[in-house]
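Starting off, we have a lone chain in the form predicted alone, written out as structure tokens.
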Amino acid sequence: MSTDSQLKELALHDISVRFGGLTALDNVSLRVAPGRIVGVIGPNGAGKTTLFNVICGFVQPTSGSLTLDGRPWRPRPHHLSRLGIARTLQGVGQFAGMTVLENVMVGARHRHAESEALAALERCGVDRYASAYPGALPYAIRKRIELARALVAKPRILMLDEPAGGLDADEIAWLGALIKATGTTVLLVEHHMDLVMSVCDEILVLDFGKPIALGSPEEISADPKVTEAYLGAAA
């Protein structure tokens, strides 16, 4: 019998990737449950961006499923935003033609996007920048504006891909503090180990496609696994 719990969370079950004759994932599963912070971490190559990608429907799995609530679910990128999924992208994608103010906007779902906006701004440390174009701000501010605009639409899952990348320590202290204050169920795909290690309650490691470690922090970095596909990666 399924727990209220299960009936709330995102899971993936033995999902596979495959592009010809390469695995971008190779059995993956995956539950994630309401207001757990989820980190997916590995070498480069090792599939973290792949299971993002399927999550929000721009891959389509070739096995396995996933499901949403304790029901099936096939992702649709137009759909993610009704369905409560927010999600940043690797870089700064904002339109060079709006505002900051405006660029947030766009995430928003309910009808006070400017208020919502302006408060999503104020949250990220951002908000004196809402009247500026983007393409002339530092890349640490586009990042937090990127957060903001995932943060406008209140998600029940938020979606980080890689948010700490250029970023300095402090800032980096700070979008901990952010992330473990959302309130909300967050998927994080990450580098920098000291973050992942602070924020999440689970991580999922994988190498070349495979999930080899799923456990607390304290399981991933005793597990002598993690610790072999690092030191492969780097030699």
Second form
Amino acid sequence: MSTDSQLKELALHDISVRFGGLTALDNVSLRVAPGRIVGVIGPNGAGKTTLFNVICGFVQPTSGSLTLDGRPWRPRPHHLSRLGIARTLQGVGQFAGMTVLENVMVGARHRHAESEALAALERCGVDRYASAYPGALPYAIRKRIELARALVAKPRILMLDEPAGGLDADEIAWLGALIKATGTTVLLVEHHMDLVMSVCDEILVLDFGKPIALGSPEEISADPKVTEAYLGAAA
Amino acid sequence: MTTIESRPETATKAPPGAKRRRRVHPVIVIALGAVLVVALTYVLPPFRNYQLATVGAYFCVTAGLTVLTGLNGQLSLGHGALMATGAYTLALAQNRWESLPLSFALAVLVTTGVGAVIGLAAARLRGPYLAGLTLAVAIVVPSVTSTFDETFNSDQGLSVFLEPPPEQYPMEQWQAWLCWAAALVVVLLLALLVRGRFGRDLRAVRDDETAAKLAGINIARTQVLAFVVSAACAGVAGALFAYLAQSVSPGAFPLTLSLFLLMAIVIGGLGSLFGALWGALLLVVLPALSQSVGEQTGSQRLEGNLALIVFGVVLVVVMLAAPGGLASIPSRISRLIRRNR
Ligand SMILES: Nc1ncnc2c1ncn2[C@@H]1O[C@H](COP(=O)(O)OP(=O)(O)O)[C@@H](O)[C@H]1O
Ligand SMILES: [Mg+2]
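Output block for the form predicted in complex with the partner chain, input the form predicted alone:
Entire complex below, previous chain first.
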């Protein structure tokens, strides 16, 4: 049993999500082993954020099930942090009326919230903005603050929804290094192909909610279905 | 741990100097406040002491309301009705058992319970629907007094039996002490409560519910707790009003009271306990001013409306001059000075 749960820390079994007539996810299965960096890619509207929303309990799957550490699991958003799962939002969901430091402290669920929040800000290179308010800061800085708030909880599973959006090449390189260095399980939704290809151990490709490929970066970039559905459309 | 080289970008945009400001501990502020109030009660004439006592009573409810509305983003038009609940409970308990501490405890307890019920419903509602619910409370609670008029004696209300204070102290001074003792305890507890994690949770829920959930915050529980805490404060205030007036009647807690309370905390500075103090002060000073103006012009019909107009004007002027309310003025000034140096 323990080897089984080690093999799949988090697993999705035949997940489907329908919004009225629209099928946002169509029989998606995914097994995520501890410490692996798993990318989820696909064109806009492919269902990537919906997949994250299912794992976070924001969206109830129409059918299918989830397991965490091999046990059946029905996620609830405010339980995630206690279970060691942290997620960043696609937009920057920040608390506008609180300082940057307080924003990150909200994510800290420990006694030493302040020192840990400062450490997380430092790790993301934005500790000098601790007493500023996020609304006035540039987008790239706010992205880092968002990352710091996810990291401060010391999650075992980190879910990043388009963390590279709006960042320049240098910042994306920094982000890639950070993701690799976390040592945790990472689920990464991202459009930036270079980043995905360079950091991920495994990639799931969605197209109109359907899983069309799953494999290593090499396998994915060689897969004609992917080139057709995603890379072809993007080119 | 692996360190990752971070690229300092737009470093010049960072605020200069210290990473964060250290605040004075609330206990110190409250202790200073207590000394100031006690000193004031020895120099003020009796009527002013009575007004001071009233400010203390208002401070309890404005402090609780500013935590609910300012920090947690829940608008309540029902706090006047919650005060009525506290006032009537005190009156009924006092006339039955004649023990002021017991009556106060019951008043707070009952109001907290009522607040919990409203809070549970409120946590499911947002924006105008929440305002509507609390408005309904504001209208229903006073009408309860006329429905069960054997207990509440309808529009006449109840008089409250009170022991006279120790004879070496004038009545008004004693009242000011009691009201401010209650107010300072309430505000100290609130200050301690909101400076830590609970305060951060309140504001996180106010600013972004989705992000707050992902940070592990139970939204509904936080909102209900905020309502309960705020209701307890309103209960204390209501009990103090019954004690001060030595009577309670539905007319003392009209819907306009709830409106005044909201305007007061906005003028003072939403979410700030100092702002709540400013608000409490205005709640006593502005009606007194409009009353004397009304008397001078010989128009008695105007009195009630005049207070509302004066409050409205002050609200507009303060919002134009200092959008953060009166409590934000010191930091605005210091920022101006720093910029011009
Ligand atoms: N809550 C929702 N209600 C209705 N439709 C939704 C909802 N969330 C997402 N969708 C739809 O589901 C599809 C997948 O969306 P999304 O998961 O956001 O795509 P991606 O993140 O891959 O760009 C889109 O067509 C989107 O409009
Ligand atoms: Mg998306």
